[in-house]
Every structure is written in C-alpha cells, then in structure tokens.
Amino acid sequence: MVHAIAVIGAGAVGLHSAIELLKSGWDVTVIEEHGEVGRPVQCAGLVSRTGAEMLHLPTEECTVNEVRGAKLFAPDGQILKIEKNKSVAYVLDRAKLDKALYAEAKKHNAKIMLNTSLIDIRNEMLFIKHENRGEMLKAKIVIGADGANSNIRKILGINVAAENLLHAYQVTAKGSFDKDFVELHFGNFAPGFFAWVVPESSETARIGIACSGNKNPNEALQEFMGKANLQISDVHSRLAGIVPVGPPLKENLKGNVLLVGDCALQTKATTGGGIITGCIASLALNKTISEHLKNNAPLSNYSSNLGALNKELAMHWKLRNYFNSLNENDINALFAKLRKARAEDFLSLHGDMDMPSKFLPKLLRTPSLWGLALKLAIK
C-alpha cells in the first residue's frame, strides 16, 4: 500500500503536522517508536498563551497552572521581574497534550503505528521494525518529527554541532513556590544556559537545568539547588533530555524527506522551547506539501515558507549568542544596567516570549535601552 505521507514521531509537533495535513485532505500515517504516546516526557511543558491560542492547541485538557510572568536571577542575586496583569503562559501536562493531539489525529482518520521504529529510507521506501518484526512501507513524502536526538536526521546524514544540543535534567518536587511566576537562574552552575523553576502550584514545581560542555546536568542541578537554597522534598518525576539550542537547520529537507520541530532545531535558542515554534513550522510544512501534491510545486519551497518563523528564530539565536558571551560579572553588570534603565517595565509592557521581533525594534525607541540594542545589533 502506498501512503501519501508518513510522519516519523508522535510527539506534539509530529501529531500537529499530521492533523494539519489530514485536514487538508491527505492520507497520513504516523510512526512512533514507543508503545504509548506522550511517554517518556522530555519537556518542561511551558507554552505561551498567545501561541497556544493561535494554534488552537487543546490546552484546556492539559493545563496544570497558568503563570503571568517570570523572575530572572543574576549570579549575585539581583532579580528582574517581568509581569503582566493576566496569565501569559500555560504550564502543561505534556503527556496529556500529546494524548489529546493523538485523539484528534485519530478523529481525522490518521493511521498511527506504535512500537514502530524507522530503520532506513530509500526514496519512497521506508524500512521499519514494527513490534520486533521487519516490514516495509511506501510513502511519497516523509516527515521527520522525532525530536532533538533525531534518528531520521542521522539516516539522512544531516549533522548538528554537539554544542547545539544541550543535556538537561529535571525533577518535580514539593516546596513553597510563587505559582504566578516562572524562575530563570543564571550562573556558572549552568554554562551556556540556565536553571529553571516552573511552578505547577504553590506547593509543587518542575526544577531543571541544561548546560553545555561536559558538565553533568544532574550534578549541575544539585549544585544549583544548593546555591539557590531551595527547600524542597518529595523529589520525583526525574527526567533527562536534550535541549536544541542553535539556529534552525538550513538543510531541513533531502529528497522527499522534510524535517520539522526539534528535529530541525526549530526551537527558541533563548529558552529551548519548541512546542509553539515547531507547531508554527508544521503550518509551513502543510502549505509546502499541499502545494507539491496538488500543483507539483517544489518541496524546496519549505525554506521560503518558513521565512517569518526563521526570522524570529534568528533573533532568539542572536540573543543566545550575546548572553553566552557574558561571564558572571558581565551578567551581574547587565542586570544592574537593565534595572537602572527600567527594563522590567519595558519587557512587562512589550515582551513576547515567542516573537522577539515584536519588541526588539522598540528598543530603538527607548533611549535608556539603546546600549543593549547596540550590543545586540553588532553581535
């Protein structure tokens, strides 16, 4: 049997891609290596409210908390507090999100093969292992949506620099937390990134870290929790994963195979978040594939269809590069300057966690922040 489209990976982005293509009238088969959708969880589960609403994600089924801002901590303890008067982000039960999208894909008649792993691709022929049995499946178009540590990317011979794939570790713990604010902590305990506290409630939070180099993220998390003096108990739900932090791949397709989401590094380099950006990319994916199957438009149009998103991701990458150029003293000095320039008020008013293009140009119209704008422009 010839399938029009095969999606490799039944995470949020893979399933969202499948749903969009199914709604456009295409036959879609989703291949997932695990026996259960949503497991294992490898995500902090924080998404912007504006992004979730724009994409019509089923957040009402899987939201465990809503936050209205963030507290950023410098190494010396200075705090930048960014807040709105209403919720700006959802803390999701990530497994429930994937399961809700799985149910929607099934409703649109997706064919979903669990316990199925991709072994190789040769043109339109997919070699798979389904429930420990070798099989072949033919598909006109293949979508790689199998995450940061992508197998399909390796099969295609598309390489990603090791420094753009950070190792992360997260636990869920009991304690006393401000349920309205996410916390980001910067310091040498998290080289190349930061530690986070994402509250599920005033009593429970997800506490995690990602770091570059050879630093062990579990040890880094213990170091952070000791320095932050977090009074926690009942530590559970330990999870490890890979956080893609880099520019989106320029080589995001090969032949009849297109990459989307974390697999294509379509993530925010500032935070590593990829649910919203990956799902936005799936819209460009649907447009590209639909025009190809209907009118024989080239699949290479995928890159141009990603233009607006890639512009945003390039800004996230520029911000990440700038921040990574700073040592602890530099970060402390930056926080002091930002506080003096009333950057908290500026970011509270204009900040957008997904789309920096909405607020970076406003820096040029804010004299007190011209220094920061200049630094970002020349990095």
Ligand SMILES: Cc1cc2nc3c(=O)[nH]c(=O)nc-3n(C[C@H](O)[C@H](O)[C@H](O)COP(=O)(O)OP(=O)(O)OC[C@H]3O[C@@H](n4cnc5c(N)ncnc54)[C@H](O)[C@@H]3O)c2cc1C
Second form
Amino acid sequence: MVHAIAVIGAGAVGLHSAIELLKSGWDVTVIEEHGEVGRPVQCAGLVSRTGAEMLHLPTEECTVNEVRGAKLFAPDGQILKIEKNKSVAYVLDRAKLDKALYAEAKKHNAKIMLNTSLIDIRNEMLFIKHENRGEMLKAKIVIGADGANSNIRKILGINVAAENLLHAYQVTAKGSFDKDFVELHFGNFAPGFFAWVVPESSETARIGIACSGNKNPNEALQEFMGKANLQISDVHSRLAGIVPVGPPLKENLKGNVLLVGDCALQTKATTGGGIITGCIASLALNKTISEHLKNNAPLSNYSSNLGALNKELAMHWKLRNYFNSLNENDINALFAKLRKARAEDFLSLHGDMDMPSKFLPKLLRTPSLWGLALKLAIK
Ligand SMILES: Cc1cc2nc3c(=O)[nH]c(=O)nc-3n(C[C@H](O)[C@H](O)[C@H](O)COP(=O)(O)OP(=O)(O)OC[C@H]3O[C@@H](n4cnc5c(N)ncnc54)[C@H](O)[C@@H]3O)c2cc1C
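Got the form predicted alone; could you also share the form predicted in complex with the named molecule?
The complete assembly is shown below, putting the previous chain first.
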C-alpha cells in the first residue's frame, strides 16, 4: 500500500502537522519509535497564550499553571521584572499535550504506528523497524519531525553544527516559588544560554538549564542552584534533552522529504522554545504539501511559505548572538542600563515571547532605548 504522507515522529510538532494534513483531506501515517506518545518528557512546557490560542492547542486539558510575566536575573542579582496584569503563558503538562494531540490525530483517522522507528529512506521507500522486525513502507511524501537529534537529517546528509545543539538538564522540585512568574537566570553557570525556574504552583517548579560547549548540564544545574541559594527538596522528574539554538535550517527539504520542528531548528534561539514555532511551521508545511498534491506546486515553496516565521526566528538568533557576545560584567552593565532606561515598562507593554518583530521596531521609537537598538542593529 502506498501511503500519501508519512510523518516520522509523534512529538507535538509531528502530531500537529499530521492533524493539519488530515484536516486538508490527506491520508497520513505517523511513525513513532516509542510505545507511548508523550514519554519521555523533555520539556519545561511553557507556551505563550497568544500562540496556543492561535493554533487551537488543547490547553484546557493540560495546563498546570498560568504565568503573567518573567523575572530576569543578572549575574550580580539585579532583576528585570516584565509583567502583564493577565496571564501571558501556560505551563503545560507536556505529556498530556502530546497525548491530546495524539487523540485528535486519531479522531481524524491518522494511522499511527508506535514502537516503530525509521531506519532509512530511499525516495518513496521507508525502511522501518516495527516491534523489532524490519519492514518497508511506501510514502509519496515524508515529513521529518523526529526532533533535535534527528536521524532523518543524518540520512539526508544535512549537517547541524554541535554548537547549535545545546545540552539541557531539568528537575522538578518542591520549594517556595512565585507562581505568577517564570525566572531566567544569566551567568557563567550557563554559557551560551540561561537557567530557568518554571513554576507549576507556589510549591513546585521545573528548574532547568542549557549550556553550550563541553559543560555538563547536570553539573551546571547544581552550580546554578547553589549560587541562587534555592531552598528546594524532593527533587524528582530528572530529564535531559537537546535544545536547538541556531538559525532555522535553510536546507529543510530534500526530494520528497520535508523537515519540521526541532529537526529543522525551528526553535526560538533566545529561549529554546519550539512548541509554538514548530506548530506554526506545520501550517506552512500543510499549505506546501496540499498545493503540491492538488496543483503540482513545487515542494520547494516550503521555504517561501515559512518566510514570516523564518524572519522571526532570524531575529531570535540575532538577539541570541548579541547576548552571547556579553560576559558577566557586560550583562550586569546592560541590566543597569535597561533598568535606568525603564526597559521593564517598555517590555511589559510591548514584549512578545514569540514575535520580536512586534516590539523590536518600537525600540527605535523609544529614545531611552536607542543605545540597545543600535547595538542590535550592528550585531
Ligand atoms: C529541557 C528542555 C526544555 C524545553 N522547554 C520548552 C518550553 O518550555 N517551551 C517550548 O516551547 N519548548 C521547550 N523545549 C523545546 C521543545 O521540547 C521542542 O521544541 C518540541 O518538543 C519540538 O517538538 P518536535 O515534535 O519537533 O520534536 P520532539 O518533541 O522531540 O518529538 C520527536 C519525536 O520523534 C520520535 N523519533 C525520533 N527519532 C525517531 C525515529 N527514527 N523513528 C520514529 N520516531 C522517532 C521521538 O521519539 C519523538 O517522539 C524544551 C526542550 C528541552 C530539551
């Protein structure tokens, strides 16, 4: 049997892509190497409210907390507090999100093969291992949604530099937390990124870190928790994962294979968040494939259909490069300048977790922040 479309990977983005394609009327088969969707969890589960609503994500089934802002900590302890008077982001039970998307895909008649891993692709022929038996499956179009450590990228010979794949480590712990705010902590304990505290409630939080280079993220997290003097107990749900931090892949298509989500580095390089951006990319993927199957439009239209998202991701990458050029003293000085220039008020009013294009141009209209705008323009 020839399957019209095979999606490799039943993560949030693979499943969202499958649902969009099924709603467009296509026959979709999803292949997932694990026996259970949503496990193991490798995520802090924070998504913007605007993004989740725009994409109709099933948040009511999997929200454990809502936050209304962020506290950013400089290495010397200065704090920038960005806050709105209503909730701006959901803290999701990530396993429940994937399971809800799985149920929706099945409702739309997706064929889902669990315990099945993709081994190789030759044009329309997929070589898979299903419950330890080698099998073949034919698909006209293949979607690579197999995550940050993608096998499909390797099969296609698409290389991603190791420096664009950061190692992350996260625990869940009991303590005393401000349930309305996520925390981002910057310092030498997290070169190239930051440590985070994402509250599930005032008593429980997800505490994690990602860092570049050869630094061990588990040791980095211990270093951060010691430095921040977090009073925590009952540390559980330890997880490790990879956060893609780079420009979105230009080479996101080869022949009949299209890449989406973490596999295509469609994450925000500022924060590593990839659920919303990957799902936005799945809309472009659906448009591209639907126009191809209906009107024979070229699959290479994928890049232009991703245009608006890629512009946003490029801005995230620019901001990341700027922050990565700063040492601890520079970050302390930047926080002092931003506080003096009342950047907290500006970001509280105009900040947007996903779309820097919504607020970066406004920097130019805020004289007290011209210095920063200029630096970002030059970098
Ligand atoms: C520690 C950590 C914290 C994070 N926190 C956040 C956050 O707060 N907010 C946010 O938006 N993002 C966060 N992210 C990023 C987010 O988890 C990813 O962007 C998101 O999971 C991407 O979804 P995906 O479907 O592309 O990939 P994945 O969720 O990784 O799914 C890929 C799927 O493919 C399957 N697979 C892999 N290889 C094969 C194969 N050969 N055959 C068959 N199946 C295969 C895997 O089993 C998996 O189910 C975090 C990441 C990490 C590591």
